[in-house]
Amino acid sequence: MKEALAKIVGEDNVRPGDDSFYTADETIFAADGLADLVVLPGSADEVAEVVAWCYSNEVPITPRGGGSGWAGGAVPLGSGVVLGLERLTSVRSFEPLQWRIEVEAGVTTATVHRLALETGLYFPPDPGALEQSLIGGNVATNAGGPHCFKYGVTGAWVTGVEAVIAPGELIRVVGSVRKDVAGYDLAALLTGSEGTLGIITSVSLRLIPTPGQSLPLAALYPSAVSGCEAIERVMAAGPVAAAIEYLDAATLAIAGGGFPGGIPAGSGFLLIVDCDSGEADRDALRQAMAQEALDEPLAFDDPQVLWRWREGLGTLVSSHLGSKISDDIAVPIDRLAAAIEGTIEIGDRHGIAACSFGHAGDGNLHSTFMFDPSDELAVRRAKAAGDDLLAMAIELGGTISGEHGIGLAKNGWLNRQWSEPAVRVHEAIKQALDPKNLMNPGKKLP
């Protein structure tokens, strides 16, 4: 095997299938994978040739991007190759005046962030780890992030993709028009797909002119009822927000001692609201957030203040007992506020500390069950209050993943969430783009 994928990529991209940076992403409980080797290809057609090869010799295939996944999408699971496509950082196309660039599943997103910007365009999407995600596994999971509330999610961005299917061809669907209607919508097909279709080599992506500067606030309310009341009186001022983000109670006493502004007793949850369309449209969005609130709406004139307080809520949180569990359920607006306090219902239930942040605008909870590592007991609760959580957001008539994708991490629960016509039709589109399941098999399962 090794021998004959070096003759396609080379001898120093190919390396070992125990590499440890190479067979785990950042998933909790998913431990190290094992593959047979890890494959670096240096171009779209090194790609169809490694596939090709695979799949005549019936080799299974874990493709990989920056590694930043949540839910174990990128992890081998004891045989194959993995594919890293980190070599493939080629600027295709880029076009300002048309409003769109091509970039390889290897460019990070903070290179297509910062190629935008440097011309007065915008590409909105804003997952985690912009330096370290890969635009492909961003396309391949259908990253979310703060500004999609009014942005949408990377797909919503994508006019096109380059993609290896089975058993080893190269396609192309759609690319550079922005309106397409003659075939099935195979870009979105494979967008959020997790590298179960095939394998993203190249996308088209759409940008906008840059909006108008980050004029962010913040509010603090008594608890999460009222909290998420005002959610829905920001989201009826008419100004659309360009961000609505929330932390509940338990998170202010984890990380409030760090907020920028202060936070006065008796808060129960914080309401961060961004917007970008100018001061009368703030100034709205504004009184939206009086009512009700512990104190007048705080107003912040530097924007990275504020967001990269926001950005280390993570980390603050994982290290408050040592580790935890955080999924990325969602539910519809109207269920936010219960979905907040089932989730630390559930933590009460099962004996282990629990809170949630998130994306408040879209509904999109990271409902966090926090742990000492060392203590077996206390990681066997925060798995079953992982389950219990996911079966409240179908109960809620949410889904099991706003954001991060079901990758290793939630197979089976999708056969709860949808009907089992719906699930049949999902297994059929598999059966017929990977009949012989060796496109990252074991991952994405009903």
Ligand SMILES: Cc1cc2nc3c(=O)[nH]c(=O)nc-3n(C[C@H](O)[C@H](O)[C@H](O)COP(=O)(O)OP(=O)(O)OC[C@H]3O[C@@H](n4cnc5c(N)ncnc54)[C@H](O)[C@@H]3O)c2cc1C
Second form
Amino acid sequence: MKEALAKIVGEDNVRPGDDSFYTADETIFAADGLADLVVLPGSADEVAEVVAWCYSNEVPITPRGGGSGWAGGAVPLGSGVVLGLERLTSVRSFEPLQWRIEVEAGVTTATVHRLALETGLYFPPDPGALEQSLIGGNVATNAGGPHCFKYGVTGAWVTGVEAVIAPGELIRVVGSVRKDVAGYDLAALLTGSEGTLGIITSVSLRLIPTPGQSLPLAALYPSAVSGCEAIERVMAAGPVAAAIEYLDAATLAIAGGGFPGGIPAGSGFLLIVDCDSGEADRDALRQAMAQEALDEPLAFDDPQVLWRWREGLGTLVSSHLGSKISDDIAVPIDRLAAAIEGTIEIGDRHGIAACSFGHAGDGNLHSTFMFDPSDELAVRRAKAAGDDLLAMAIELGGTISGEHGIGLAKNGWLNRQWSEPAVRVHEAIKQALDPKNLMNPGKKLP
Ligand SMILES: Cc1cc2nc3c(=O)[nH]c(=O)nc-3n(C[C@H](O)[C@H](O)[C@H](O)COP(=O)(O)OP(=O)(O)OC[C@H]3O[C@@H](n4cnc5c(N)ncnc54)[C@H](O)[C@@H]3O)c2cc1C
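Mind pulling up the form predicted together with the ligand next to the form predicted alone we just looked at?
Whole complex next, starting from this chain.
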């Protein structure tokens, strides 16, 4: 295997299959995986050749972007090839006047942001690991982020995809036109497919002119219920907020010390509302937030002060007891307070510390159970709490994954959320595109 694949990608680009950098992602419970080899092709044609060789030799393929995933999707399950896309870093075309760019799968999310900004344009999806995640991984997971509330998740910005499908063929679906309804929407099918239908080698993206300056506001409320009522008022206020984020009381207790505005006693909920459409809109949103708030909503002149603190939340929560399980359930907005309170109840039931924070405007929680990783009982309790959490999301009419995908971490749960005929459609699609089940086997599908 090594010799054949080295002939395609060069010896330097074949690594041992136990190289821990390539066999784990950021998911705490997806233990390090194992592959036979790690292969790093340098072009889309090489990806196609590697896939063709693997497909004819029945070798499973685990695609890998930046390894920032939180579902274990890039973790190989004992054999086969990890196919890393990190060397596909070309900007194939960039036409700022047409508001479009085509980049290869290995370009980082941060680079796409920077390239757009340099010409006064904007690529809105902003998943938290901007410097680590690659655009191919973002498309493969249909990643979100705070500003996806106003602008939509990654898939809303994809106008075309180039991918290698079984048994090793390079296809381009749609491209740089802004509209194309000629065929089935194969770009949308590959988006969010978590590497189970094909390997994305390049993506065409839509950009927009940079919106106005970010003018964020923050307000504190006594409880999750009053905070969630404020969210509904903000959504009814008229101007569309650029982002609506929240922290519950337990997260505030852990991370509130560093909050730029200070957290008074009795605070049970923090609401952050970003506005990028001018001061008049910010005033309207501020009024909607003010009702029932503990104090006048706080305006930030330097948005970076607030966003930097927000970005550090995950790390603060992780280090609180040493480790955490954090799931990305999403529920209808009018069930958000129930899901926030339910997270704490589930933690209490299992005797495990819990908190939640997340993208409130999308009803998307990062519900978290924290524990000391050396305490085996606590680890078991956290896992059981995680299962109850997914069940709660389904019960509330929501989803087991609003952002990170199913991967390995939630495998087996799709058929709890979707009906049997709907899961059968998934299986039929998988069978049509990957008849030998070699594309990221053991992920996403039950
Ligand atoms: C600190 C932090 C904050 C985060 N915040 C967010 C957030 O706000 N929103 C959000 O949605 N996610 C967030 N994430 C999760 C993660 O960053 C996203 O899921 C991201 O899109 C993964 O991209 P990646 O390149 O790292 O993919 P990887 O982790 O390498 O892979 C993810 C999945 O995609 C598949 N894949 C990767 N590349 C390709 C390809 N080219 N073709 C086919 N399949 C491929 C893999 O097989 C795997 O199943 C966060 C993660 C961290 C560590």
